[in-house]
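One chain comes next, on its own, written out as structure tokens in the form predicted on its own.
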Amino acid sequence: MTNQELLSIKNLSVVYNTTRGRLIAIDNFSLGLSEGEIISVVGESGSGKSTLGYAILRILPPNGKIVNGEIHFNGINIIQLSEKELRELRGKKISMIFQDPMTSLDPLMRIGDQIVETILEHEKMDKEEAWNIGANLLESLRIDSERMYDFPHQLSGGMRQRIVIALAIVLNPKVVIADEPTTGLDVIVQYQILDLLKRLRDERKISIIFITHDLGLAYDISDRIAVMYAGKLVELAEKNKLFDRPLHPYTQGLLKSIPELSIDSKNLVSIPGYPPDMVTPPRGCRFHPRCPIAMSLCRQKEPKLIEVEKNHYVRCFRSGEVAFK
């Protein structure tokens, strides 16, 4: 991994217009991704993780809008690109692996035809050459090239996800956004997918944003982990630092809620309450209604994200104090 920053997100804010009013999905979010780095973005459902991925590629739903911030890829601000320029970017330079492979794959097209279609959308070559590229790619991912002739329903869940990964990397992008790519897969297949992603990083020098709610998976694959809560980045650190000494009460709660075979289930800790309604978010720290160590300041003023230790950032007035025992 190098220190050169490939993707830089600065002060990004995204809102959704709903029947109840404006919902704040991402609020003043900043993050950098280096070449060859894997960053996991973790948090509960509704924290803004998937919206972050959609915003980077500018594929937000019609009621979603980027209202502030910059997203730079190799020095180019993605937010300022035209639709034509975005088509050149998507898939070829930045690609995405979506949660459900069955919604990413056309059930009426052979796997090979879908790969060929993806290649020909960006590259000038004949279909036979594109087919051979797809077949060779599947073999490199340890998938029999004969699967090019199969339809999605003929494949297992794990195989379909690997095909989706093949579609995401066939144009050799620099950045891959993996949005909960192991959802619905059994544990063995989950770790096969993680190993595949790590191998792609090592062999192809791909940088990966791995979006997940599973801290165990995040630890296995990541260099750094970014913790999101209610649209905010609340903690960012190298994975060992974050697991060894979580500084934000929310991160502590997430780690304490991970089941361990060596302990009695009655000792598991859960975070009380629910994530806030982001149409009417709470004043001050977003986490204070659920935080066992919140003080009056937390209810009045929002903490800033600060570097408490080297390369360890946290958004909390009482960072490092034990909240969940």
Second form
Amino acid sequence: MTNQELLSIKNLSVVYNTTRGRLIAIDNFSLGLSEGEIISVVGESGSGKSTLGYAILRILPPNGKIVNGEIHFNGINIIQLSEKELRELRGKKISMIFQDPMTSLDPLMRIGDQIVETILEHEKMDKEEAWNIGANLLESLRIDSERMYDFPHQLSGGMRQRIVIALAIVLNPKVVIADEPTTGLDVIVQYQILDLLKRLRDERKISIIFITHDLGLAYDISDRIAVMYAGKLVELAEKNKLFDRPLHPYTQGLLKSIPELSIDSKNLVSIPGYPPDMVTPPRGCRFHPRCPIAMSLCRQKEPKLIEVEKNHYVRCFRSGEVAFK
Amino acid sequence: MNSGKKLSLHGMLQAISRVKIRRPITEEEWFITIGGSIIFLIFMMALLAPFISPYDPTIKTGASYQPPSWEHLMGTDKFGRDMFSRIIWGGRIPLVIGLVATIFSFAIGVPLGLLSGYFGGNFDRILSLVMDSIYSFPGLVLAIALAALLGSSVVNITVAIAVIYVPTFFRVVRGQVLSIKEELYVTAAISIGAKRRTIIARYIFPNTIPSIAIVFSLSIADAILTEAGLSFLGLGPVVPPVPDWAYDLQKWYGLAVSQGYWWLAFWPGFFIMLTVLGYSLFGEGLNEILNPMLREV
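Cool, the form predicted on its own is there; where's the form predicted in complex with the partner chain?
Below is the entire complex, every chain and molecule, led by the chain shown above.
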């Protein structure tokens, strides 16, 4: 991967210690993000996609641990930073938008106070100045700045998510990790949020890691799409390439399972089976128990991530075969 | 208001009468109102004692053992002192000790609970052990021991009572912190680079206040009872002839029973009961109102 990457993740592995044993949430994951790029990380629940966001900011829960790998931001290895250096990084260089706008705002703090609090944590200025920055930011996100005086419960879900986004970008970070930011919002609001994120990328050159389980949203917003399965990166490509010529059977299954709004499509296609238990993942390729084209080699050996064509990576033994689409 | 066929009784009544029916006052609102009023009135009584008490409570103002009359509303005691004046003045010490002791407990228990709950680990384990051992003593027994150890002055009794309620605050706050620190908004605050101090003081502490308020009110009620208990056992902070409800109660209850001088024991006991009732109602009312809200938020 190239040198001008803003954020590069190399061979990252994250493990959770659970009562049932070690759960490998992310296994040997690599990904690079360029300036102004939007990458979607797509996968089912439990595929490790949210853990990825938490790992980058080093805010994993206490039982979670990065056991291997490097995360470089602008040449600094985030894994080696001290708590104090991390605090300076968080919010100011990399920030995160959380899944649930209903619970990611402090219910007892006014919107304005939360924004001011965030600014003052990083910048030396007086409260009034910070308040004005917040008000201007809200206006630029097309939110009435009078909302600064409101408490979270006074706002609608879409409005709250825009506040959460405002909090994430108020310090002009370079990278924003958006962890399913549109979950629980209706479709129209979902697209407003996507448009907002795209605008932020265009206007502020913010790079975005967009974590989602919805391939439709991923296609709409991103430049490249990374597909994760059971903690592994299984396919990575530019979005049109991934949609036109998906090479991993899991990606193909995901694409087939997008419901179509046409008259003759009556059946909703789904991938049979369930995601594997990550404490005892299957041997060989992790997808083989659910794979329609698995062969005996897949049960024995783990395939490597290979670049089948330029900038199109896939982790499958049979990706080279033409027959398989 | 309801679409469809389901009509509520409320809606029907409104439709028929075309008068807006007011929401009835709920039980917990009664609790808070009555409790709050009792506390307020008793505090005003103690505060305005110099202006409203008809006699000096420490000197002889009439014949001994007079039953209640217009001259002496609550009768007189053995030394001919006016019981009404003694009741008015006698609230000062229990009220102040209850409040100050609880403030002390709050000031020690809350920060320790915050730190213990937030940082966890061995610090939390040791602190919890200490607090649980204090908590496992019956409050009055511990207060007696401390009062005997320190000697009974107003300050010492306050300290002894304060010690008893530190674990109550500690446990409630610690428990709250354990759940609040898992909230997404705390993770969100960490993710934007907030310092630990900011997270504890600005994000976690305010969210524990509803629970603290309840404990605060109930602890004052309990502290007043403990003070009364100490006085009753002769370990009280008061030196006669300073008026104090519990002191008068323990001084005269024997006579009240044997001689039928009921007013000597009835009024001090009644006012202790009333004060404790006020705080308890207030605390219970707060509990009823704030706890569903805690669940909701």
